[in-house]
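Here you get one chain, nothing else, as structure tokens; it is the form predicted alone.
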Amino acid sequence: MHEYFIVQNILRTIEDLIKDYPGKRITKAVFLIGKFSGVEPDLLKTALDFFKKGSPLEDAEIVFELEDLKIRCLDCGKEAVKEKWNMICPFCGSLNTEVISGEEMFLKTLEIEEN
């Protein structure tokens, strides 16, 4: 289960991210996940939900926002979005095409308050 690293990774992450804001809580955190990221989102939310105890995160409503797979052709220049993993153009049906978003994980924003 890579979720337990991913959730070490976070924890870490928003307890450096906290130290610059002393007397303040988080009331709430947004994670963007891509549907092709490898990430399960139930499993990380079980995950976070467990190992938040005890952490700036441990009273902090969290919230998973799932971004689509996007690619953009190198040969007609237009975006599509895709459903599965598949990079072939759906207008002109190039192969010559990057990857715009869906393969990420990030933390998007942190609402914090005064303690």
The other form holds:
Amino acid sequence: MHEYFIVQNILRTIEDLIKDYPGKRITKAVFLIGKFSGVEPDLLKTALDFFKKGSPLEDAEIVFELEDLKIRCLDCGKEAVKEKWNMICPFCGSLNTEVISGEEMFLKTLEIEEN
Amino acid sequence: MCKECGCGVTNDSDKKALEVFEDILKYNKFQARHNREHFEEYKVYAINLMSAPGSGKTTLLEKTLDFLKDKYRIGVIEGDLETEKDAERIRQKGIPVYQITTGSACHLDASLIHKAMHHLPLDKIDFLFVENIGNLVCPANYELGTHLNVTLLSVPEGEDKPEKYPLIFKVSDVVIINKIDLLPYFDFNLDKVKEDIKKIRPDAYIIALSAKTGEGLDNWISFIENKFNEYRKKLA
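What would the structure be for the form predicted together with the partner chain, rather than the form predicted alone?
Now the complete complex, all chains and molecules, led by this one.
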């Protein structure tokens, strides 16, 4: 259910963007999805394939690029990729860390061509 | 096809790649920011209560209202798929409540909160409680513009929930472990759960309580009263 609302947001984003390119066709849309963004890429793909009919994305190839959860330690300065959501620095054990990536849900690029 | 990245866009093609980098949830984020402005205009302190169904959000809310209602002016936004039952429980206390029935939607979003808040007398409210849809997954993605995100985890749900549903704990400023009167009957290691939550959200404030017996409730009440006082001081 949740993925459907994400799709609505995607289509709205794209409809807003495409206003500046009248008469153009979208051939490809690339999304950047954090592995810990809370959205399941497979489900999102299914929902998007279903709901894109009749939208500017209808003929577009949909590509998902998955982004690892990466944290930076503010004490030792090192960066680490995490498989689980766990903010502990694997190098020094500090909890004084910040997320660099892995939470995002972005429309990265649109490829468009003349009709 | 482009040799560098395989994007299908080359100099001689009629295709054009637009670097967009738009946040897919930006509309909700804009709306959440707008909601926050409304709250601050009326000096309303807004609290978003999230949890799985049956964790005790409504019971906690009722008990909280009993503690606060003689001292503060309170408003409530209730989110439910169907029925006005929760709203009715609150309304009986003489507190203004607006019910959002989402039908099939699994979460509240900022635009629903915006519509709801304009049905409440914001100029006569100090604390606004939002009871989100019972769901440990979807509400985590939708900021509402509230000042404090609170997630309840009740003992019978099991100690593995923070590890299984990290996102909702990640977005929570406060985690309430509810139904601690049931601790003797469940394999629920309170210290381990607190540790697991800290791994996900190191600065989360964790309160163990039983909304039913009232044990630990004073910690919760004094926490939100302090937050409220800080908020009002900041706005003054």
